[in-house]
Structures are given as C-alpha cells and as structure tokens.
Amino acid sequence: MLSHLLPHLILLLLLSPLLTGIITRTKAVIAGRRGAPLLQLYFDLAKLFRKGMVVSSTTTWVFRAGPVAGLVVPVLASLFIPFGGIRAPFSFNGDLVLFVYLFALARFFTVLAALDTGSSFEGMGAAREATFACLAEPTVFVIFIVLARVSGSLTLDAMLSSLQSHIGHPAAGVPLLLAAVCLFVVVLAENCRIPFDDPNTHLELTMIHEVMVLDHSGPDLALILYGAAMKFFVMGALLVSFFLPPQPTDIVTETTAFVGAMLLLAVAVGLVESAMARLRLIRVPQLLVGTSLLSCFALVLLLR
C-alpha cells in the first residue's frame, strides 16, 4: 500500500485547486460571464503565501492552529480512501470512524480559532458550523453502514473499491443510489457550498464558514483555502466511487476515469449553485435531517 502514497498525494495536492476553478467557471458560463481563469486558486495561493499577516493581539496560538489543522486533516483523511486505480496507502478495520472524526478535529480547531478572536460575529458562525455538523454526521455514518453491509468489509478502501460490482445489483442498487444522493447533499453542506452557504459572500449575517475565517490573512488564509479545496476533493472522491465504471486492470485507465469523474462532479456542483439560491438558515437543519432519514431508509431497504 505504501507504493501508492506518492501518486496519491500528488493527485490530491495538484488537482484539488482545479476543482474550485471548474466550479467557478461553470457558474460564470451559466450566468453568461467569462469568469475567472480555471487556475485562479493556484494564483491566489501563490500570492497569499508571499504576503505578510496581520494577527490581533487578543489571539493566542489557537488562532494559528486552525489553518494548520484545516490543511493537515484532509491530507491524512485522503490516505484512507482510493483514488481510482490508486489504492488507499493505509487501511484497517474501522478506519471509517477515524475518517469522520479527522474532519471533526479540523472543524474543532477552526471553531476554536474563530472563538479565539473574541468576535461575536465569528462566534455566531462557529455555532452554526457546529450545529450543522452534528446533523450531517449521522448521515455519513449510516451511509458507511450501508457500504459496509454491501461490501462485507469495514475498511474504506475495500468498501469503495467494490461499489462498481454492486451498483447494478437489484438488491443493492437502489440503496446505493439513495446513499449517493444523501452523500452529495452532505458534500455540499460540509464544504459550505450553496444551498447551505455561499463561499463568495462576506457581507451577510447568514454566513457560516466564511465568517469564521475573516480575521485570517496571508499564509494562514492560503492554508485555509488550500485545505478547503482538498477537503472537497477527498469528500468528492467518496461520492464518485459510486459511479465509476467496473474497474479495469489498467491502473492508468482506472485513475483517468476517476479524474474525469471528479471534474464532472465539480461541473455538477457548479450547475447546482447556478440553479439554486441559498436556503434560509431554518431550512438547513430540515434538509440535513431529511438526508439522515433517507439514508436510514436506504439501510432498511438493504436489510429487508
């Protein structure tokens, strides 16, 4: 498995900022605009890493730890899932629990960093982030139970690698499709995309994630943006595993199919954001609870 570590990290580190550019460009095309270049996030990261930082005298080391955790956690979490033909470098029974709570750890440090500023505005966003995360985690765990039941394994690598052989099965096909729909909603929620949050706004009282990072600048802001791009890539890799074609023996073809599926996912997210408006905050918990119920229904269909 360790032989897959280097290509695994290269794919994650190099491709993840491109997905953000594809989402932005898709939205621009739908709106009839030219839009920013596909490589805009790469340019932004290079510029931010060269800039200085402004840090409030009221903050502590916790404020600086938030961006670091937001960058390191997606890298660690990615090591437990396959990227097409590139198998997971590390795998053990029950790694799905570690996968979920690695992201919970990153969220914990991000919330603490927001609270460390002493800003009531950022505290408001931190409270919303924690609340919505509590509603999204049950859906993820039920989806993993469905995958474990279908694959007969408790490792993410085996669960995701065997989905292609089960998606067309009459007994498992419908539960897996329902699980994929629920996971798509969770991907939008966890990555602060429309209809849950708008990553491009900085002026409204309804912000969630963006309000927590308003005081970060320079390299710290670059770490946050890069970590967010990698988080979308990792969670998107979970989703596209449902729809990859039956795995061929050629690792190059298999990985190319995975990359193509990730690019299509970015286009799909851009289309969703172009067609929908952000939900009212009181509607977000209802949608997340609905995905939990739908994922439970998928599990019931699988166990009947």
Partner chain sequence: MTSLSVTPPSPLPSAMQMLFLALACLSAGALLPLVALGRPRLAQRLGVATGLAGGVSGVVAAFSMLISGTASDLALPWTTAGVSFALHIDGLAAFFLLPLFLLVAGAALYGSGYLDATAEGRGAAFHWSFLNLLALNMALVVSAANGLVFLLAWEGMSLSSFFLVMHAYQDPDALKAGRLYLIATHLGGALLIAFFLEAGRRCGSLDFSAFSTLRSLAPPQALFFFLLLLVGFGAKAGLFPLHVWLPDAHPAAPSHVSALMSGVMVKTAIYGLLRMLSFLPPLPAWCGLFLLTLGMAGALYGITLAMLQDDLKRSLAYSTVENVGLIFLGLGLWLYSTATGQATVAALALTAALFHIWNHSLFKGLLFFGAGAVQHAAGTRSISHLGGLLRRLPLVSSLIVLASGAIAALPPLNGFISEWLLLMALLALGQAATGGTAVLFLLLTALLALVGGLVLLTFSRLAGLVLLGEPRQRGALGHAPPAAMVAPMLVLALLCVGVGLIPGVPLKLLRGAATLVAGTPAAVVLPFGPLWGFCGGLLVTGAALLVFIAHRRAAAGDARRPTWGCGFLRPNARMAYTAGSFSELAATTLLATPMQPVVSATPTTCLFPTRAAFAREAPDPVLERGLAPFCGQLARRAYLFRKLQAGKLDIYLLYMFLATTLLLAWAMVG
Given for the second form:
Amino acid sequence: MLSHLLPHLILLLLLSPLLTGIITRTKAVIAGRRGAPLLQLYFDLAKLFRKGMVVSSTTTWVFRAGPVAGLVVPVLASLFIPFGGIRAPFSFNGDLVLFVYLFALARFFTVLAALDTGSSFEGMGAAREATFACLAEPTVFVIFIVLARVSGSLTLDAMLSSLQSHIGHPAAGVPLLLAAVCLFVVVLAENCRIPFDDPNTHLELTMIHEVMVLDHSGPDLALILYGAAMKFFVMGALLVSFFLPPQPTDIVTETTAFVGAMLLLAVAVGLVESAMARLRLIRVPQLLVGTSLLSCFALVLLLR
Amino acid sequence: MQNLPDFILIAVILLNFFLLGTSRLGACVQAVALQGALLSLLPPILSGPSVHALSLAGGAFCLKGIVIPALLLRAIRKLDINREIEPRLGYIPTLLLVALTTAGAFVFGDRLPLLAAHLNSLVIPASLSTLAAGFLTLITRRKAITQVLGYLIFENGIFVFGMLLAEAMPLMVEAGVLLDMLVAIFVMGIVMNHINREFSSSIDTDHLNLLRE
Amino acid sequence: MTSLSVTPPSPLPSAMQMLFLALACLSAGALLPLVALGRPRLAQRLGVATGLAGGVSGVVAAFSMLISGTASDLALPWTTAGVSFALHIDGLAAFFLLPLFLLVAGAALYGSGYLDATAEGRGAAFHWSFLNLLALNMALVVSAANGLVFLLAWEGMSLSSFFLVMHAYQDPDALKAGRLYLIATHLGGALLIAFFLEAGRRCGSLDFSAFSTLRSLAPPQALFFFLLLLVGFGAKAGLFPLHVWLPDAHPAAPSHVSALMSGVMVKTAIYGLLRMLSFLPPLPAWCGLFLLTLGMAGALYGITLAMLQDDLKRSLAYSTVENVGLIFLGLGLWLYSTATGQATVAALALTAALFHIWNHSLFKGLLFFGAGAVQHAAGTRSISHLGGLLRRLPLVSSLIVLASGAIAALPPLNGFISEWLLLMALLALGQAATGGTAVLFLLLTALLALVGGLVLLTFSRLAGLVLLGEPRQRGALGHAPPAAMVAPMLVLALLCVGVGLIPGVPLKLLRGAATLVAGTPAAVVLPFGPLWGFCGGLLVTGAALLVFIAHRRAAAGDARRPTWGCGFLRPNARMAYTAGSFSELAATTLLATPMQPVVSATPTTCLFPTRAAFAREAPDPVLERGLAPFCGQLARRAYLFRKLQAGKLDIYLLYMFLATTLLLAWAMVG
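Mind pulling up the form predicted together with its partner chain next to the form predicted alone we just looked at?
Okay, now the whole complex, with that chain kicking things off.
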C-alpha cells in the first residue's frame, strides 16, 4: 500500500492543525465568544518558525531532541493506521506493538528535554507525564487486544478497516463500544485535554504536559505544537475508525467520511472541554485506572 | 432490540464501577437512582408487557428511581452532609476489588447449572457483581448515608436475580421487599438525624462503635 | 588437588583451540597477579592483559562456533576424582559464551581505567586474580559436560564473585551484602548438589551424555527435579522471590564486576536451567504457567523497586531482577506452549527469551559501565545528588541515554526486538485460546505494557536526573573518564544499535541454541524482514536529522539565558526535582502500602524551624517484611536448642553414646 503514502502524509500534515482550531472555536462558541480564527494554529506555526529562540544555558542536545522526537514520532506512527479509504502505507503482523512503543520513544525524549532545563516545575511535569503514561499504556494495549480478537488480525490496518462490519454484531458490539469509550478517555489523557490537563493554562499546579515545554520557544515550540496536533490527529484516527460507515465504497467517499468524522471528533472534544472542569490531580490516576478496568471488562465480555 | 436487556445489564455493571469509583456523594445517589430506574425497565422487556410485569416495573421505578433517591438527596441537604464520600479503603483498591468480583461473577455465572434459555445471558453475572458492589460499599465506605446506598445497591442485585424468576415470583413478595426498603430508609433517616444531633461533626458509622457494651 | 594430565588429544578443532587458549589465559590471569603481589601496578597490568586476551580469544571461539554450528568435545582424564574433565561446546553453550567473553574483555579493559592500582595496594592483585577466576569459572560452568566439573565451577564462580563483592570490605554495607550473598548462593548450590547426586545415582554417571536416561522419568519425579532446579538456579538468577541478595550484592562490587555479575553471571543460571531441562521429560503445562507467573511477578516487583531507589547502581540491580523476570516469562510461555502443542508460539517465546538474554547483557553491561563512569567522575552514586553530567562528559552520558532507551525497549534499539517477540508470543497465545485462558494471556499482555511504562519512568528518571539539569549537590561535577573506560562502552553501544537495526543476524545466530533447547527446529522469521529495522532506523534518523538541520539553521541566532524560574526570584539546583520526588506520584498512587518507600522526617514545630532532616529509603519488602522477620523468629526458636550445648564433657559423651545406641538399634530393626 505504498502508493497511499503521499495522500496519507498530505492529509496528516495539512489537516492536523485545523482540528485544534475547531476545538478552540467550539469552546468559544459554547462560551458565547466569537473565538480565534479556525486557522489560528497555522498562523502561529508560521510565525513561530520565523522567530529566533531563547535556549536555557543548562541545556544540551537532549533539549533539542525532545521537540524533534515529538514531531517525527506521530508521523511515523501514522504510517501504520488507515485514514478512511487511504490504507496504511506500511503494515506488518504485530505493528500495533511498534505503534505503542513509538509513542514511548517520543515520551522518553520529551521527558528528558523537560529534565534538561533543570527547572523544578518541568521536572514535576515530567514525573506526571511518565506516571500517567504507565496507566494509559495498558489501556491502549487492551483496546488493541479487543480489536485483535474481534478482527482476528494483529495488523493495525486490518484491525481498523474491518471494524465497522463488526460493530453492529451482537457479540462484539458492546465490547467495541466500551473500547471506544476507553479510547476516547485515553485520547483526552494522552493529548493533555480537559479533564486531565488544560492546554490553556501555564504554571498551574495541576498541569502535566504543558509545564514540560515552558522553556521551549520559537521553532522548537512550533515543532512541539505541530507534533501535538499530529498526535491528536493520529489517535483520533484510531477512534474515528470505530464509527465509519460499514460498506466500503470508493476511496474518495470513504476519505471524506473520515475527514468529516475527524472534524466531528474535534467538536466532541470541544464540547467535553466546555462541559467539564479539570480534575484534581489526585483523581487523574483514579480515572485512568477505572478506564483500564473498563477496557479489561470489555475484553471479558468479548471472550465469555 | 434483541440485546436491549444486555445493554441495560452492562450499564448496570458499569454503574457499579462508577459507584465505587466516584468521590461525590450526590453523583453516587444519582447513579443508584439511575441503576434502579434502568432495572425497573427489565421485567416488561424480559417477560412481555403483562399486568404483573408492568405494575412491578412501575412500582420499582417510582420507589427506586424517584422516591428513595429524592429522600436521600433531601437528607443530604437538610443534614448538611459533606459532599465528599469518606472511603475506608482508597478508590483505586476498591475499583480493583470491583473488577475482581465482577470477573469472579462472570466465572461463577458460567459454572451455574441454569436453564438453557438463561445460559448466555448477563443476568447472573450482573446480579452477582451488583451484590458484590453493594457489599463493598457497605464495607469500605464510612458514612451512614453510604450504608443506605450500599443496601440499595444490594437490593438492586437481588432484583436482577429475580429477573430469572419473573414468572414465578408473586407480586406481593416483590412489593414487600420494596416496602421493606422504604421503611428501612425511613428508619435510617431517623437514626441519621439522631446521630447528627449527637455528634454534630459528621455522620460516621465509626461513632456507633461507642454504643457497644 | 588438580593433577591435570595435560596431554590434550590432538588434533583439536580450531574453535576449540581458541576456547582452550581463552581458558588458559584466564587461568594464567588468576595466578599471575598473585605473583606480583607487592607491585600493584604490575599486578593490574598482568590481570588486565590476561583478562583481555582471554576475553577476545573467547569471543572469537564462541562466534566461530555459532557460525559453524558444530558441537565439539574435549575430555581430559582426571586422575584423582575418578571422572573425566569433560567439556562440551554446542550451539547453546556458544550462545552463552559469546556475551560472557565479550563482557569479560570489556570488564578487563574498563577495570584498568576504573581501579587505581596504587591506591588499592595489595588489594589490586587479589581483585584481578578473583576477576579472572570468576571469568574462568563462568566459562567452565557453561562448557562443562560433567556434573562434577559443573558443580566445582559453579562453586568457584560463587566464591570468586563473593570475594569481588567484598572488595570494599571496610564498608559495613558491603560486608552485609556479601554475607547475604554467600548464604543465598549456597542455599541454591545445596539444592543443585542434591539434584546432581540424585541424577547421577539414577543415571550411573555424572557425565551429561548419560543424563539422557532421565527422559524416562515418571512425572512426579520429573516434577521434583524441576522444582529442585528452579529453586537452585533461580536463587542465582535472581528469580522473584529468591532475588533478595541481588540488589545488595551487585552494587557493592566495583562497577565492572557489577556489569559482569548482572550482565552474564545471572545468565549462567539460566543456562544451567535450560541445559538440565533438556534432559528432563516434557513438563506439564502448569509448570509453564507457574514459571511465567513468577517471571511476571518478578518483572513488576523488580521495576517497581528500581523506580524507587536513590542509589544509581541499586536501581540498575533491581532492573536486573525485572529483566530476569521477563526472561523467565518467555521461558514459561515456551514451556506452556510446548506442553499444549503450539509449536510456532513455543519457538517465538523461546526466541524472545534467548534474544532478551543477549540484549540484557549488552545494555545492562553498558549501563553498569556508565554508572561506574559516573561514580568515578562525580564521586557519588546518589541520583538525588547528581546532575548536569551530560555537559561535562558528553560522550559517556550520551551512551547512558542510549542504553536507557535500549532497556526501555524503544525502537529502533535492540531492547525493542525482544520485547516485540515476547509481546507477540503473548498475543498469539491469547488469540488462539478461548475463555479464561485467553483472558489470562491477554491480561498478561496488559501487565507487560504496564511494566514497559514503569521501565520508561525508571530510566527517564535515571538518565534525566543523573545526566541533565544542574548537579543537585556541590562537588558532583565530574571529570572525564580515561579512554580505557570509554572504549568498551562504545563497543557495547554500537552492538545495541546494530542488533536493533539488523535483528536478522543475531536471530540467525541464536537459532542453533533455540533448536537445541526445544529439541525441534525453532525458526522465527521477523515479519518486517531483517532489513526492515534497518530501513526504519534509517527513516527515523534521516527524518530526525533533516528536521534538526533545518531548524538549526532557523535558529542560528538563538540566545542563551538561564532556565526560566517560573516567577521564583532565585531558583537553585537544590530546588530541582530529586529522585524521590520524581517517583513519588507513581509510588503514592500505584503502590500498595507495604511496597511504599519508608520516609523519616523531623517535623517542623515552631515558627523558626531548627535543623531538619529528611530521608527516604526503599528497602526490599520481601526481605525486610518477609524473610528477615521469619528468619529472626526461626533464630529465636533455635536458641532453645542451645540448652543441649551444656559445655560439659560428660554430657557430650552421653550424646555420643545415645547416638551410637540409636544407630545400632536402627541397624538391627532395619
């Protein structure tokens, strides 16, 4: 499926900043404001890339590697999942493991980059990020296992593109729905959205991801923002493939449906963020453990 | 709509997780109410809309979904009970226990000698796991009002179990159980009121230890 | 006592000749430094030279044997013991010999820069003698073809490593660690002696070639043997819950010895288990389940405690417990799937375990070498005091970052390949099974993912706090290590990257060992092909470099300022996150109370607080809360028997008389 590489990358690279814009716009509309333009992140990125940088004098090459890993990993990981009609450019038996560990690679360098500044605040964020990832990672695995059991395959591409035909099935429907709910929670947690983290605050004692990038500026910050947008796009694509229309038609219709569903997902995230307050930090592990247990329950339901 | 009962029962099990995972008292009462209301839909769906089933459903819906939760919420408001649940055992360990008991309920449910019609249904696992959730609430939560909630969850579990015997169980027995619950709630309400007056700080069942000889 | 008649049967095969050369070098290395006892620098030079020569020739020997895939034997008649001094090298032995000799050579070179011979005085000679003796005995354990040779080498390995652990014998902690190690290793050794005696009695000979008669054992006896072996070898390998000595003993030794002990000595026990299992009849499936449960428990337990340690090397030692757990998880999966007749999964699981053995030797050796370099440079091992080393020792620190990535199984490094194989074995078992069994394996997969997350937490903490930021205590600044220490680290790092990028080659090399263990050809083909990793790695590095260069140019005029203090006026390094604070959130939210670190703090009582102290320790719960109280109770009970020891001669004579009478009576009745 290498022929799909180019449209795949174009979709990812061009569309991902739009989703962030939609989320912020949704929140603004709900709050009764007009809000920033939908393309705000594109403007931000363009501006940041042109700016100079202030780099902390304690830092080393690790500090520069963090944003790079944060940008490269989502692109690489996206190559293993289908975007609607555009099948995954690469796939092999067991690529789901690689998918999870690629994100671990990004996390490793982001955490190290945060610790490289020597700031106690960024250290705090790094510790939180690493801890909460321990809880989110098993959930992702269990969700993948549910998908693997349903589809009988261990490649992400086959798992995700055959999902729609199973979701209406009585035995698989409920576990898949539960898995989708869990995945939604994980998407929110991994992309530092409310109720786990607030992407708009800085220097609150409850924040996780945002505090890690306090010292990055200019092009580095642009890489981080762009990488975060693409990570949301990739994880969102996982979730969206649960709900795409069952009958495969032609590639254009399917991809349009996929893009539409992604936009809807962004609106849904915006609605959640408008309706909920951020959790107290102590409740975050509780919610994540609850989610892992829920995903295990989905597995038990599927296998009984 | 073949698997509507299954959806309801899964929702009931998920509510068990929520009940023992949440830290808000109000949310907990509302979840119990939702659980009761969902369960009251079951008899007509499972055994067809007979007078028996409909009256049972109506009674259960009114009592478990509306009257008792309203009473409890009123008690919370009137007695100024703290909105936070005070667990004896932390939330994460309790959640793990719920998961374990639920898994156990599934394992045990598959082993029971049941009628062929009930073999693959979720009734037994849902009932057992709800019973266990009731027990866990009673054991691991400290407040008097959560004790009441525990009994309510417990009753919900028994109600699910009764679904297997929907035809055999006389209406009067069901009604009697529901009425018992109501009386029990009243008694608990009065007791709570007294405890509140006595130990004005908080309604904590640990204080009742003072009553032993 | 060894009157070895050195008349080697000619002609020796060439690989065997190299091995013989390696063993001869190491034997010389065990004796020569003692000759130069009074001249420490000469002793050190002799020890290093012989160790290095032995290691390098051993690597050549093991490598050529792995490639040719032929087995070779060596048997010398041994006049006093009545058995032959028999060695047998096949694919399995060569598989274990390769990392062994590699790390021996590395440790010898590294040690020459690490140990200051003049400061050590006479200790240097003893150190090098014992180091070479340890290497010799480990090689003999792996190549022995006779129970007696095996046991003698095993004992020699235990004792020489004990003396190496006691290197800093003035330190009470090292003494305690050494004592615990001696007890644990001998308890395990006693069970092994029992096994070999019983096996030798049944087979009529201690030669391994005669042990094949054990295959006709009845199931209960086979099970008994299995348990003997599991406890006996498990105690040496650090299998949970027999690991209690390991986190004390490994860090107490000098770093190159820690690397040897963690990197290869624990593996000799796994070798022993695999070798002996190949003589036993097929085991029931629950043995596999038992083994994999222990492995999983050990992995979770080890990494949890590694996460909590403040001592750099102790954290690494606990991570060894975790990795041994993962290896045993793979072996358990292999036993289970063999017993249930799932041949492809069995091959997958066995390959995963074997691959992980090699990988762990590489990255754990590198990490311990790195920890030694850190200690050498900064003078402390406490993670909470270190920091900022990457700017002062860029090369060594970058290698530690790389090794941390490898142990956290990050693609495209070597750790990922074995982790992938292990997960695939679990997933395949889960896909094929139904009902409860499927849930078990699939939940194990989730637990393995949890272990993966915790490893990432542990090693990002380790690398991040030790190497990055600012030193948290004055004095922990560091000076560069000599080239002799850096060179072995570079070789290991290159291997970590190479194995990760081209996993097909090591996979082909270990196929012979897997086939020997499984008894049937066990071939695993990576679905991404041997070149996929290479392409993927290239893609990653290429893309990363491109972005890096592009944005370097964009940032040509970047400004250097101190880290933003978040509004604090005078942030200093002592306010930065420490080892304890980094893992605190995980400890409080994830761990049960008995696992949590012990905190002792003086409370502040008045408005102008006086001097306060705060300490956080994470002692081993199994030892401190389980074994130590139990043994204490046992010792108190045992005091009752002291009454027997009256100290009067007539009483002792009475005992003797009574014993003789009883024996006579027993002889009459029996």
